[in-house]
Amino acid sequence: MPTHAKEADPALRVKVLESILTEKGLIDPKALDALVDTFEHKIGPRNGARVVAKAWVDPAYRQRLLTDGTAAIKELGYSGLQGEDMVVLENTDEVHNMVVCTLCSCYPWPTLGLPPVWYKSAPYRARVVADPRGVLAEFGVTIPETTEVRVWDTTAELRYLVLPKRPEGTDGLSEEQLAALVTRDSMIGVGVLAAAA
C-alpha cells in the first residue's frame, strides 16, 4: 500500500467506503445519515445533560449516581452497549476530572452518544495525560491551581461520566432548563460551564 494511502484522512476514507458501500447496493445512504443524526443528535448527549440535571435537583437521585452510576443512569433509561458499566465522577473546587481512553476510544455512546473526532485522536489520548491543564488550556479552559486535576483512563469494561459542578445563578430553573446548559465537553472534563447570565 502507497504510503499516501495510510496516511489519507479518516473522513475522506469512511466517504470513499461509504460510496463504495452504496454502488454495491450494501448500505443505504439515507439509513446511515439518520442512524448518525441519531446518535449525534437524538441520544448521546442529550441523555448525559439530563443525568446532570436531574443529579443536580435531586440529592439522592446525584448520591445514587456516585455511588452506582450505572443503575443511576439505567434508572433514567441509558444503558445498553458501551454504557454497561458507568463510574460518575463529581468535578467540585478541590478536584476537575478529565476522561481518556489512551488505547483507542473507549466511550459512553448510551449517555453521550458518538466520540467526538479529537477524543480518539492520537495527539488528545497521549496529551492529556501528560499535560492535562495544557489541554485543558487548548479547549479555552483555565483550572485554578488550588484544584486537582484529575485524569480517568477507561477501559473496554469501564466508562466515565463527569458529573460537573452546576453554574452558578441557576437555582430557579427546572430541570429541562438546567439540562439544555449542559455540554458534551463538560461531561468528559474538557469544558466547564459558565455562571448564567
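Residue numbers count along the first chain shown, from 1. Please read all numbers here as calculations on a predicted model, not as lab measurements. Heads up, when I say rigid core I mean the largest set of C-alphas that superpose within 1.5 Å between the two forms. What changes on going to the form predicted together with the partner chain:
- With the core held fixed, the Cα of Glu175 is displaced between these two forms by less than 2 Å.
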Given for the second form:
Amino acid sequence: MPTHAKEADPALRVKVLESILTEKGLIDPKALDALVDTFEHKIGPRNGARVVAKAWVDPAYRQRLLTDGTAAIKELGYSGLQGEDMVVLENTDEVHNMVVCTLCSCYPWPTLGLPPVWYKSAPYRARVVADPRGVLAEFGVTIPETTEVRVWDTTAELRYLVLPKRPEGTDGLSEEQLAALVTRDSMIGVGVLAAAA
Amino acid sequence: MLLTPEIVPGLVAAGASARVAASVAPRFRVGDRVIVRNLNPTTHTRLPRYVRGRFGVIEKDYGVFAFPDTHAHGLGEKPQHCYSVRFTARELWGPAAPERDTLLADLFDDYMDPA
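Please supply the corresponding structure for the form predicted together with the partner chain (the preceding block corresponds to the form predicted alone).
Now the full complex is given, and it begins with the chain already shown.
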C-alpha cells in the first residue's frame, strides 16, 4: 500500500474495506446497499426545507424549533444518525448564521442528507472561519456590515440547521410552495433566498 | 454484531447520541469568560487549533457528553459538559476583522480555564 503522497484510488480502498468487514463477519454487504439507498434516495435537503417552511407559517412550531431543535424536527419524522442533537439557528436582519465543520465534515444528515463536496473541502473549512464574508461573496451573497455574521464551527456532537429568512413577496404561498423555495445552501447559511418575483 | 439490511432502518432512525446520562457538575456558567487551553495532543481531539489560547465567553451549556479525546482511544467516556463558546472575530483574527462578527465553537470542560 502507498503510504505517502499517492493515496490508493478511493473506490479500491472502499472495496478492500468492505471485503475485510464482510470476511470478519461484521457486515452483510446488503446492509451497505440499504444505507447507500437511504442516503441517496430517501434523506436529503427536502426534509430540511419542510422544517423551514413549517417554521415560517406556524409561529408555535418556530418557537419549539428554536427551543428544542431535535424534538421539533422529529415531529416531522426526521431524526437519527447525525441528527441526534440538533440546534436550529434563525437568520434575521441582525444576525446571519453559517455553519462549518473545520475538523472534518459534521453535518445534519436527517434534515440535509449527506454534505456537498465543497463543504468537506479544506479550502471552505479553512477560509470560512477566518473570512466568512469573503466566502459568502463567492457564493454570491453580501451581508450588510450592520448585520453580525456568526460562524458556527461544528466541533463536537451538536448538529446545526440554519432557519433562513423567509423571502419577501411570499405571503400568499402555501407551506408546500414555500418548502419548494428553500435551498440547501440557505440551510447551511451560504445562501440567502431571493424575494419572489 | 453483524450489520444486516434489516437493522439499517432502525439504526438510521435512532442514531447514537453521545450524550451521557451522568450527573456531572459544570465547570462554567453561561456568561463566564474563559481562556482556551493551549493543548497540542498528538492523539484525537475536537479542539480546533485556531481557538487555542484565545479568550471566549460561554454562550450556552449543552449538557453532558462523552469526551472525545479519551473516548476515541478506548480510555473511557470521561463525561463532562460541552458548551457553545463565543469568540469575537477580532479576538481570533486581529483588528482587521469586522467588529460585529463572531464565531461559536463547541468546547468541552477539559479544553478551558476561567479567565
